[in-house]
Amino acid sequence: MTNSEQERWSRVKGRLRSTVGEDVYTSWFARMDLEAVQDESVHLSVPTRFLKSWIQAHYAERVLSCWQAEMPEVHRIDLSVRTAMRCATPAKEAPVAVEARRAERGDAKPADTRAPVMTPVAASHDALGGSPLDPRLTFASFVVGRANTLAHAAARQVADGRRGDPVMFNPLYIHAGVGLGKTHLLQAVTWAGNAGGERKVLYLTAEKFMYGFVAALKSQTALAFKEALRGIDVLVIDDLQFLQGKSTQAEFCHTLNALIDAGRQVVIAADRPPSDLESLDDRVRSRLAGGLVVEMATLGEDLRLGILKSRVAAARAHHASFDVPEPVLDYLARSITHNGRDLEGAINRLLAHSKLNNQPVTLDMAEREVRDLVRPQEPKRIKIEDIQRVVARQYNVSRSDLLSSRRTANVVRPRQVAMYLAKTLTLRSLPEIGRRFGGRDHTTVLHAVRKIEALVGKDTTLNDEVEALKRQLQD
């Protein structure tokens, strides 16, 4: 490329930047390169197919007009996808790949808590239009315990897969309460999956998916949006419970089906199992339930202690004198039971107090600094499926009997008891309970609840049975 062509390209980029604005330019054009100018055509390149399709769909005319302002004879813009980085050097290997190998050797360094410069993995992911990734959320910094062993193993298996490998379970659906590690696992899959450079792994929050789809509809580029998503090797969707809108859900369902049918991997996280996502279409719930559904349980004390030690080690990498005595760690692990974010917040408070006041961490100081994080134990969240299972076992019937239309006495009474428990032990509405009991009307549920309420007041045997069932479910 001649100096004059390079100068023209610099002026074109300046025009483009002033036309679309700095944010849009940085998102879509910062990595566009000039390859050649031939006759009436300008040949440009971008690093990913997603960028190519997005620019062609949204900005092709604008790029052409900026070139024509410099060279009126230009009538065509050819946009191509570059192959692997032309000046790649082994020394520039993504940190996440190095971190993963250290973990396999058993000498993993604590996660770096500083904001790093953009790595090749992060830059590639941003070019695909993904949601922001936190460089600390990798497999190397994920603490494994009994509550998350299966979810971690399944996520690791997805991340280690290669293009063309048979997909073992699809979709992988991980659900858990707030702060138990879902986002950490999903971002770890994205970091590790993209580090090899062979596959395109895209991490999107449900909100970002909705925003992208709505924006594509408004700009009449929905087809390009769909094609770009369906070209992804591994699609990772976080916080699915926030997916709203019939048209958006329909598009998500089509994308899900297209990727699964094409043998591409889908990984999804939400705060509840597919059957409890009441706002989602039945077809979507059914497809989600057809994969591997894994629950990440509440953190046990041993796992909480492991997380605390991991966070202290990470902090010590930048503050060598920072130390938290074992009695303090034991106190925090026993007392802060809500979620992993509270544990991390506790370590941050101790670090700040120790550094700013130049004082060592003591048990008295810890009790004072984290007292608002010590919350009363929340009651166990009881699920309708648990109620159905326990009641069916108690009365020697099957769960399918409870959901069926059978009206024999040995099925009707257990069904009514199960509906009564669902109403008294969960926050589900009568219509939702009816739907979960074979699609019954809410008036049927109301009748069952009133019937059992009346009977337990005068039938001591039934009252004892119901109380025993409640204890089983709440333990």
Contents of the next structure:
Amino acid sequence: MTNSEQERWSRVKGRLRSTVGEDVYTSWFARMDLEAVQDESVHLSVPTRFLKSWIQAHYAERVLSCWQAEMPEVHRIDLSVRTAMRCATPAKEAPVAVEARRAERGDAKPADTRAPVMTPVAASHDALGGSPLDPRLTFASFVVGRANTLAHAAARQVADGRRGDPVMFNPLYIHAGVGLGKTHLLQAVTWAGNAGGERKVLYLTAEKFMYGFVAALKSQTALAFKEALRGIDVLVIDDLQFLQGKSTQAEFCHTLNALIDAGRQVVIAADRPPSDLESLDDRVRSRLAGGLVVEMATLGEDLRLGILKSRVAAARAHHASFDVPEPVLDYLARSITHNGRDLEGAINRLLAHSKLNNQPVTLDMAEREVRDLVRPQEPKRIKIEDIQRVVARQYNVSRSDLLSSRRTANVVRPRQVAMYLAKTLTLRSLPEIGRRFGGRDHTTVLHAVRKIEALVGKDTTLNDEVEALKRQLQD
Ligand code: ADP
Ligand code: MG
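One more: the block was the form predicted on its own; return the form predicted in complex with adenosine-5'-diphosphate (ADP).
Expanding to the full complex; the earlier chain stays at the top.
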């Protein structure tokens, strides 16, 4: 395998990691290897059949679109199970094509029950025990600032409610980008809500909801699963954007309705607003949007400083000699702008470094240790609507022209440019982009992307226009 293939693979993995989140990534993709890239297909391998069928059933499209973001020509992902001695012998099992088609989702069932202990198979025995909670993620360690005041207040309200209290807003729906504190806040609600022993608060990741349901169906205890779910006071679901598969969604919809109608509280977090959960059906989306929808913004510098201080304080509970001087904290808060995870990572590194080398933390050391977490500029989450607006203005057409079926040259080119920007500046998949451009097919989007890619290489005017648009959108 060439170096450039390896590099590309790392970038694809990076994309996957940021779309699915650290936890999902670690559960399902950490042991996925690149075997070969050939023309339009990419050959990947995983160590167990269980992983293979799960990835095929739930992530085929996502894996494909992450590859396409790096290599638009890729059309097919072959996934195989690698044998222990794959250096000596090629993988035994013939690779099975993972086609990014809806029909395939949901029906593949995990086949290998001998999967290693850490996979969710083990967890399935306890489908309703909830997902594991991190004892550090409580209200006490949650720092409140401008970015999250409302979300925090609403979460507190839910956590402090008592059985039988009227529900003020239902569901509470919190959305924010990666690492901005969604999981922290949801787990805080769970800890606090369960503390009195009066109410039962159940925290489930969408993955766990799906897996619990699939497993329950398999063992034919679906009824028990539903009953148990309906017997709780507050249902907390994290990372709803991962809820996939028709039957799971139908079940989610029933559960949601049953709980809300019975006056039970539902709390949900996702990385986007309900209107952008494109795979969910309209009724579910409007039900989700019908409660209180709160966005948590990117962490401001004050909030970042607060989080760093709370992390240092937590570390000092176990390592009394650990200290991070004020100027170092200021430096970190100013330069690590991306997300809460990186802030936590920075403190962990400083702690490790100072422990291992038995040295105090200095600015010099901090600069060296966290260099890779410092990003020159905070990548902004760009929305497809913004792209359409900016492109429409630039070319003096209306946004509805871009979404219309008109095919005159003065709209066709701007539309293609807008689709191209949507593909390159957002993580949205081709089918999603097609839908957002007046319900077009993904092949139309792909055609537009390729067309503009080819043109910017030759046409300097167009190239300048596209660059200017990118700058406008990224500032
Ligand atoms: P998300 O679920 O939104 O991706 P997390 O809740 O996992 O983000 O947060 C990532 C990290 O940042 C965690 O270590 C979390 O404790 C920390 N963090 C984020 N926001 C806050 C906050 N307001 N106060 C304290 N810690 C925070
Ligand atoms: Mg999370």
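Numbering follows the first chain given and starts at 1. Just so we're on the same page, rigid core means the largest C-alpha set that superposes within 1.5 Å between forms. Everything numeric in this text was worked out from a predicted model, so none of it was measured.
With the core held fixed, the Cα of L240 is displaced between these two forms by less than 2 Å. Remark: with the core as the superposition reference, the CA shift of M71 between these two forms reaches 2 Å or more. Relative to the superposed rigid core, I268 undergoes a CA displacement smaller than 2 Å between these two forms. For V466, the CA shift between these two forms after superposing the rigid core equals 13.8 Å.
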